[in-house]
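Single chain ahead, written as C-alpha cells, the form predicted on its own.
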Amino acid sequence: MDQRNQQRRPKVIIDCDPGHDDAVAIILAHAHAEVLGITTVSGNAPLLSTTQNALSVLELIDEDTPVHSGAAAPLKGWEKGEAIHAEGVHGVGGLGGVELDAPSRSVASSDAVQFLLTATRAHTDVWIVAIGPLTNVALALQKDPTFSERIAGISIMGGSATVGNATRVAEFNIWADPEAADVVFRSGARLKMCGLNLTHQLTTTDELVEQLREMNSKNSIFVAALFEFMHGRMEELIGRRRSALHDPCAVIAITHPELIVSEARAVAIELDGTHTRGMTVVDERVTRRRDPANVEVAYSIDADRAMSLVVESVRN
C-alpha cells in the first residue's frame, strides 16, 4: 500500500470540465485523497456534458461523491457571453470516442459556488483542485473574499511558463476565462500552477494502453480507451501518438507533492493583448524582480513515479 494512504488523506474539492484527462484526475483523486465534492464548469465541453461526464465517471468507479454544476459561461463572455469549448480535442461531448452509461443519479445542486463556500466553512485545510476554466472559483472569491483565507490552497492545471496550446502563449483553461483567472491569481490564496511546461512531461503511450488493457479491470479498460482516443486525435493534430496527461498533475501536486519541483514566482494574467490574451506572464528574471511571488510554479515532475500512481489507481 502507498505509504501516503496510511496517513491522513488531503481533503479536496475537484473543480473540473471532463474531459478525458479530467476523468483520470477524478479516479486518481479518489484513490489518494478525501474528495468532498466535485464542481463542474463549462470548458472542454458545455456544462451539461461536463456534469453528466463527472456523474458517469463516479458511477463507473462506484463513488457517491456529490456533484454540483456551476458556471455555463465565462465571467466576461466572449462574443455574446458564449463559452469556448475544446471539441477539436475532446469531441463535442467531452469524452469523444468513449462510451459511458448514462448516470443513474443527478446533481446534488446546480450551485457550485455555494457548495465551495459552504464546504470550506464546514471543513478545514481543503484544497481546491481546479482543472478547468476558473470561473466557479472566481465567483466564489467574488461572493466571499474570505474564501481565499480559509482554504489550504488552489492547485491549478492551467497556464504555462513557456508556450501555449489554445494560442501561441495561452493555455486553454486560462484562455477560456482569463478574467476569472485574474481574480484567482490576485486573490492572495496559496496557488500551485501545473502548467503546460510541466504537464507535457507526463505523457501516455501505446505501450501504456496495452498495459492497461492487460490489467483487465473496468477502470483500466476505460482509461485505456481514453488514452487510445487521445492518441488518435494527437496523431491527427501533430503526427504523434502520445498525449500529455495534464489534469492528474494538479492532483499529484497535492497528494504527492514530493514528485513535483516548484519555484515561487510572480505571475499575472494578460487580459488585453491582441496576441497574448490569456497568457500567464511568469516573471523568470533572476534580478530586478519587483512584484512579490504569488504562485508556486511547477517546473518538473518525476514522470515515472507519477504514471505509476495513475496506473495503480485504475487497477480495480
Ligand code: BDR
Given for the second form:
Amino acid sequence: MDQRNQQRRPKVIIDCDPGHDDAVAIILAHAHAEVLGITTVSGNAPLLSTTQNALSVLELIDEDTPVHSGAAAPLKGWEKGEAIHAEGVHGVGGLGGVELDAPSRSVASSDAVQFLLTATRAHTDVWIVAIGPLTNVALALQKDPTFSERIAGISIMGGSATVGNATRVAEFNIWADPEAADVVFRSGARLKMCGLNLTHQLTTTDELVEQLREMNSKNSIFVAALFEFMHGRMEELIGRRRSALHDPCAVIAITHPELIVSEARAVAIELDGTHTRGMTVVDERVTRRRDPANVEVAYSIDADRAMSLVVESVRN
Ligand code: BDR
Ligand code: CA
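Moving from the form predicted on its own, what structure would you give for the form predicted in complex with this ligand?
Full assembly next; the chain just shown is listed first.
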C-alpha cells in the first residue's frame, strides 16, 4: 500500500466508456479514492475499444486496478439493435488524438455485472461512479434489487437540468440507453446527478493545455493531448476551443463534495417522446407541490478548485 491516507479515501467502482473525459476521471479517482475496480460499457466507442482504453490508461498511470468489461449494447437497442457511439466527438476508438500503447494487461473478467454485485458484498459504503451509459448498473439492479441498498450510492455523469447535447434535450449517456437510466433513476438508490448544466461550468482551455505541457510529466502530457484533440473537435462543433470536463465532476461529487452545490429533485427519464426520448425531466417547479425527490441534482461547482484537483492529479 502506498503512503496515501487510505482512511479518508472513499471506495469507488468506476463504470465508464473511455472516452477523453473518462480517462481524466480515472486518473483523478486514483488520486483521491480507493478504486476497487473499473467496469466498462459500450458508449463513446464500442465495448472492445472502451475496455482497451481503460486498460491502457491504467498502464500509463501504473495502477493495477482490475477491469471488468460489461455490456456491448443498450438494454433495448435502437434500430437494428445497434449500440450508438460518439465517434464525432471522441474519435472512432474513443481516445482520438492520443497514441497509447496497446495494453500488456488484460481484463479480469468479462462479467462487469457480477463484479459489481460481488465487490459490493465484500465491501461496505461503495460508491458507483457511473460515467457512461447506465447499462451495466441497470443490469446489476435487475439481477439483485438489494444492490441499491448495500451501496453508498451512484454518482452519475448524465442528464441535464437544462439543455441536451445528443439531442436538444437529451444528454449522451442517458440517450444512449434510456431504459437503463430509467431502471437506475427508479431504483431507490442514493443518486447524485452531475448533468450538463453542471459540467459546462468546468471547462478546459488552450492556456490549460500549455500549463500541462510545461508540467512535463508523462500524465500531464497525455492529458494535454486529450484536451487539445477535444478543443479541435469543439472548434468544429461549436466554434470555440474549449471543452466541458464532464466525467471528472462525478468523481469530485464523491471525493470533494464540498465543491458542489446540489438540491434534491424528482427526476424521471423520458422513454417515449418523439423529441424528448432520453431526457432527464427534472421537477423545477417552485411551488411546494414538487414531486418527491429521488436525486441530488448538482447545480454549481467551484470550477477553479475542481480544475486544480485535475491538474494536481497529473503532476507526477
Ligand atoms: C458524456 O458523454 C460522453 O461523451 C462523455 O464521456 C460524458 O460521459 C457527456 O455527455
Ligand atoms: Ca463518459
